[in-house]
Structure formats: structure tokens, C-alpha cells
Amino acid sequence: MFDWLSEPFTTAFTQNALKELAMVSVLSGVVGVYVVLRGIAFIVDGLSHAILPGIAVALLVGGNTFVGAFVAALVVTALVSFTSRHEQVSEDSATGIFFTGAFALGVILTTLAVSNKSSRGTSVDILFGQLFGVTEQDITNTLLVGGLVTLLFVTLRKELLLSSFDPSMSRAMGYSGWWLDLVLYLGVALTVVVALPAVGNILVLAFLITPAATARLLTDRIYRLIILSAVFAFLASIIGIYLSYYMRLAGGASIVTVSSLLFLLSLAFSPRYGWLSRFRRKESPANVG
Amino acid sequence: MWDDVTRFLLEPLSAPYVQRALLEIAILSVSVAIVGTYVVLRSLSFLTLALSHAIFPGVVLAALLGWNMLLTSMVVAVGISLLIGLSSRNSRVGHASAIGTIYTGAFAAGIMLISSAGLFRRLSEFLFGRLFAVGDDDIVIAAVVTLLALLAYGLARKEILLVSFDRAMAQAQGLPVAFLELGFLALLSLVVVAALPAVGNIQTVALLVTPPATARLLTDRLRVVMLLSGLISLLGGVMGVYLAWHLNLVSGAMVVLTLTIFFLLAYFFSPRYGLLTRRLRPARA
């Protein structure tokens, strides 16, 4: 009777997708929460687009795409933080400029790499990932790198939290601002790179912020926030896999659409911070004070 | 040698599609300069990026059902702006996360739609633009939007500026602040939609942000920034088209890359604000 529930998970490629998404969901909680708390969605978005030239170069010279993406992320982050120190250039503009510039370079290089027969994959695969094409190697990568990032973020949880909520207090207590920033961006860059084969570099932003933004509408406690984000990310992943399996829709896009719907639901109906409950509280005189 | 130069310059021009691409770029440089200058001054890059991605389902719907692309995208853009506004007013979400969450969701919905309709082969055209295949209707849309932008600038230049920089002051002067904000947002969406065929929806933000940001490194005066950014996007557009044609590369990406290089040149060598020019200039006593 419940065959339709288990049927999608009988093949190796859907099982691989599920394993990969489970690990990315954990990262979505551990790393994504800080992205939302600090409101750095644009920089993260820029970072995830800007790794395209790194992947393209790796495909062209036959190097490791993982290393290529990571180097590109470092270079673009350095360019943004360096140029935005100029008083005529805002961080907002610098992010917009270098993310599109790097992306354009990536598009041109990918076209070269794809027309060059020696390479595998196309630019569309890089942009949207191939959820059902996740390999054992990808899973091992995610397990190792994701485990490392999780360990790092759990060890530094107090410092990261303090610097997100109260940067000046954090500095006064002797935690240097820039190396905590560096740790956070490193975590973000590594998450983006490991999530890439499954969800692609355009929609990876949704994995990093949407579940955390959804959870933030429901709880104030940091540990619950992290756990809830991971749960929401995984829930959206499972529903997305069903949608894409039964209706033949693009995998990553289905997951992100479901994830956004969960966000809108929580925005409307969250008991404490939802639109509806605030509206009702305003209306009912019993709740005044 | 001169023969080579003239051939380099004239050969592409004989192709009608190159002429159309150049015309499209020339028309767009006017509207992106006007709107882009405000985008840079108000730090609205992320919102611009979000709008250009979020109208994607509108573009797909229009292509699927044969609706008017401009109108459908505008309706989607208005819906998306409302959703972003609504969710960023909830202090738990915050501005940046609201923009990011809503736009990735809309974009993903567009991809889902495209995958269900078997339009996947046209995906790269939506994403990266088709500068060498712009049609007459694209050029007409760009021209109409540019006229609207010029009209809005002529009528409400001072008002938009005041609302952008000093909301309280604008309110005190009795300006219709909400109307002006919405009007600016509508104009921004129109320009984003008009620029889509040229550079595609991932890179539209470059056309709006990179030229004014480059101009700001060269001058402080608002009107000169606007004028210069128009010239910069025109020059970058023409150079990008020529490079793409001669090297046989993706045209929209080539334009964006040229503009990025202009920015870097201005960043290092601008007479007044350049990094290197400042270093080389002897310190004044």
C-alpha cells in the first residue's frame, strides 16, 4: 500500500542523492544559521556564483574541480573585501561587480571546456547540479569536508555566536573579528563546494539560508535553530525527491521550491512571529500588555 | 596594417545580427545608466540581482503560453517585490535573508516549470542572454523602457534623489514617498526585464551596477556619474560585441567581462581615486 513511498528509494542513484542531501542538510543547519543571523546572504550568493571559473579552469586543465572551486572562492572573496575598503566603492557594489564578472569569465571558460572534448559535464550541469548523478566520490567528499566543517563550527560555536550578535562585545573580549569572519566564510565556501554536484551553484544559496530563515521564525534558542534548520532542509529534500521522481521535475529546483513554501508557511502561521498571529494579537484586547 | 584595423572594425558590421546587437546595447546603456546610478548609490545590488532572477518564472510562462513577455514579467516582478517587502518587514527574517529566500524560491519554481515543459534546451538562452539573436521586438521593448526611464528622470529627478537619501526630509516636504519608492521599483523591474535578452538573467545586475560603480571612481558629481556610466556601458557593450564576434565567444558574458575589466582599471588608475595613482602621487605637505 505504501509502495509509492518507498519506490523512489529502491535505486542506487536516489539513495546516493538522499545520503548526500542528508549531509548537506546538517551543514545547512550548522553553517546556514550564521549566514541568516549575520544577514550575509548576498556575499554567500556572490561566492557561490563566483566559483564557476575555478571549476571551468579545473575542467580545462584536467585538475580537481573541488580545488579549483575553492581557489576561485578565495580569490573572489579577497577581491571583494579588498576593493570595498575604498571609500568610493560599497561592499554591495563590489559584491555585485565581482560576482557577475567572475561568473561571466566562468561562462566563457566553461564554453571552451565543454567544446573541448576531453571534459565531462556541461555548463548547465554545473549551474543546477545533477541530484541523481551524485557519485560515491561526491558522498565521501561531503562526509569528510562536511564533518570537518561541522567539527570546527561546533568547537567555535560560542565565538561565532557572539561575533554574530554583538561584534563589538566579541572584539572587546579579545576574539579577533577577522579570523572568525575567515572561519565563517571558509565554512560557507566549503559547504557551497561540497553541495555543488547535487544542487548546483545557483540554488545552493537556498540551502544555506531558507531553512535557517524558516527556523528563525519558530524559535529563539540557538541549538533548536540549528536542529530545526537541518530538519527543514532534509524535509524539503525528501519531498523534493518525490516530486522530481514522480513528476519528472528538475531535482534541485523541486527541493528549493518546497523549501521556500515551508518558509512562506512559517512566515504566515508561526505561533510567535507569524503574520497571522501578530495580526490576531493586535486585534484582541485581551492580549494587550 | 590599417587594412587590418578597418577589417576588424567593419567586418562584423555587415552582419544584420551584429547591427541589432549594437543597437540594443546602445539603447540599453541609456536606461541602465539612469537606473543603475541610483542602484549603486542606494546599495541595491542584491535587490536588483533578486529581481532579475525572480522574474524567471514569468519569462518561462510567457514563452510557454505565448503571453507578452514584458507584461508577464512585470506582474511577476510586482508579486516578488511585495513578497520580499512583506517578509523583510518581519524582523526575525531580516532584509538580506528575505531577498535571498524569496528570489531563490521563485527562480527554482521557474526551473521546475521549464523542466516540466521540456524547454530545457532554451535554458541557456534565458540564463546567459542571446545578444546575437535579439529580435526587433526586444529592441522595441528596450526603446520603450528607455523612453520611460528618461521621462521619469526628467519629471522626478530631484524627488527620487531626495527620497533615496533623506526619507524623513522628503516626507516633511510632503512628497508622496511611498508612490516614488514604488515607482522607482517598477522602473527598476522594467529595466531588468528589458536587459534580459541581451545578457540573460544572471548577469543583468552587472549591466546596472558595474558602469556606475566605475564612474564613481572617476567623479563625485551625480550627473557626471550618470553620463559616464552611460558611456562606459556603451563602450563596454561595443567592445564586448566585437571581441565575442572575433573570438567566437558568448556575447553577453563577454560584455560583462569587459565591464568588469573597466572597473578594475578605474580602481587602480583613476586620476583621483585610483589605488596606484594615490600611491604614486607625492604626499602633500
Given for the second form:
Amino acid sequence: MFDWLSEPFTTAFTQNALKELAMVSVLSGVVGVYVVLRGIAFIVDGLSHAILPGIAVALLVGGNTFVGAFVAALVVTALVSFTSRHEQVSEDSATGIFFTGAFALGVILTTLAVSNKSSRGTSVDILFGQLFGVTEQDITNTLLVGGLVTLLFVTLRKELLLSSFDPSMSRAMGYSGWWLDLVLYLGVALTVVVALPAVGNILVLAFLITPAATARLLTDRIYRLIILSAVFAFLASIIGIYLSYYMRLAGGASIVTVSSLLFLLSLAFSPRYGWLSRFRRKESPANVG
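May I ask for the structure of the form predicted alone now, the form predicted in complex with its partner chain having been displayed?
The following holds one chain only.
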């Protein structure tokens, strides 16, 4: 039994995958909780597509795709944040315009990039991830960027929490709404970028949102939310690695599928917010007649 449990982690590529997923899990816990609390999952979805131009340009010129994605995320995030300050342009409109525009440009550039056969595999990896292809450089990038984002969010935890629950009070106390929004969007963008090698462009939304949404069903306290979100993300990662290793399944897809199943279990059996507990309260004698 012990050999069966330890076998997947005896190789360097699975060990790298585990290290990467551990750091991304912590980062998704720190950032994903605020995304769920603010209800801006569409931002994550948009960002995951908006960074395609940067990746495609990097492929075309033979550059570093991480740097390309990073620059694209910064540019698009800044455009959305500053444009949405205009009195005639709402945040939703700015998000829709720049995210879809960047995605369309990314599709065009990616089409040019994959015309080169040597780039075809790289493009597929960007879309779906290559869990067991995570490199030491990917791990270093995640450690540095993730550490910076975590430090920033911990430093601004009170301001971010207040603006998430009561934006009006936050503005009344003198906290700049656009500045906090920019910090949050940049944190989301950087999380998306560092998670790309493991789970890919298409699945990164679920990896960032689902663990936080699962934790939200179990507690209302912010610190417990962050911890539980990271735990659920890492648990799904470990189970996903086993499934991928022994059943020859896609790594990123396996992790996201497990994460979704954990959410459904929490939705059904959460002591306070689960369907089962709500049904029992509804059918209890105190609520009859």
C-alpha cells in the first residue's frame, strides 16, 4: 500500500508538479477568496484569455512565454482599471471590450504561431497545461511571483476585505476604490500566469475559483476561508496526480474534476449551507405547522 502511495512521487517530474501545485494552491487560496467574495469570477475568465497575445508574441519571436503572459496581463489589467474610471464607461463594458479584444488578437497571433510546427505542442500545453512538464524555472517563477502577491495581499488584507464586503464604507474611509481594484486584478492576473504551466489557460479559472467557493460553503471567517481554500486546492492536486499517473489521464483536467467533486460534496453536506442540512431544517418539527 505504501509503495502504491509513494510511487508517483519517486520521479523528478512528479515532484516538480507537486511543488508547483503546492505553491499555486496557497496562491489560489489567498487570491481566490477575494475573487469569490467580490463575485468577479468573470474577471479571471477574461484574464485567462486576455494574456494570449503576450504568449503568442513570445512564441512568434522565440521569447519566454511567462514574460509574454506577464506583460500582457499587466497591460490589459491596467487598461481595464483606468478605462473603467471614465464616467461614460462602466467596469463591465471596459472588461468586455479589452478582454474580448485581447482574446481575439491572441487567436490571430496564435494562429500565426502554430503555423510553425515546432510551436504546435507549446500552444496545446498553454491551453490545457502540462502538469508533468513543469520545470525548475516554472517553480522559481511561481515562488517569486506567488510570494510577492501573497505579501501584497497580506499587507492590504484589511483594505481588501473592507472593499469586498462594503465598498461604500471603504470609500468613505478614504481608501481608493480604483487602486484596490487594480491591486486585486493584478493579483488575479499574476496568479493566472504562474498557474498556466500546470493547469493551462482553459482550466485555470476553475482551479482559482472552485476551492474558494467550496470553502465559502463551510465557513464565513476570512482566515479560515483562505486556509480551507488552499487545503482543498492542494487535496484536489494530490488526488489529480494519482489519477493522472495511474489512469493516464490529463493532469490539469483531473485536478479540476476532483476540485469540482469536492465542491459538490460541500454543497450537499455542508453543516450550515448544504442542501441536506437545509432540507432537515425545513422538515424539522419546529418548522412544521
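Throughout, rigid core stands for the largest set of C-alpha atoms superposing within 1.5 Å between the two forms. Because the structure is a prediction, the values reported are computed rather than measured. Residue numbers count along the first chain shown, from 1.
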Core-aligned, does Pro211 move its Cα 2 Å or more between the two forms?
no
Aligned on the rigid core, do the two forms place the Cα of Thr100 2 Å or more apart, comparing between the two forms?
yes
After superposing the rigid core, is the C-alpha displacement of Ser84 2 Å or more between the two forms?
yes
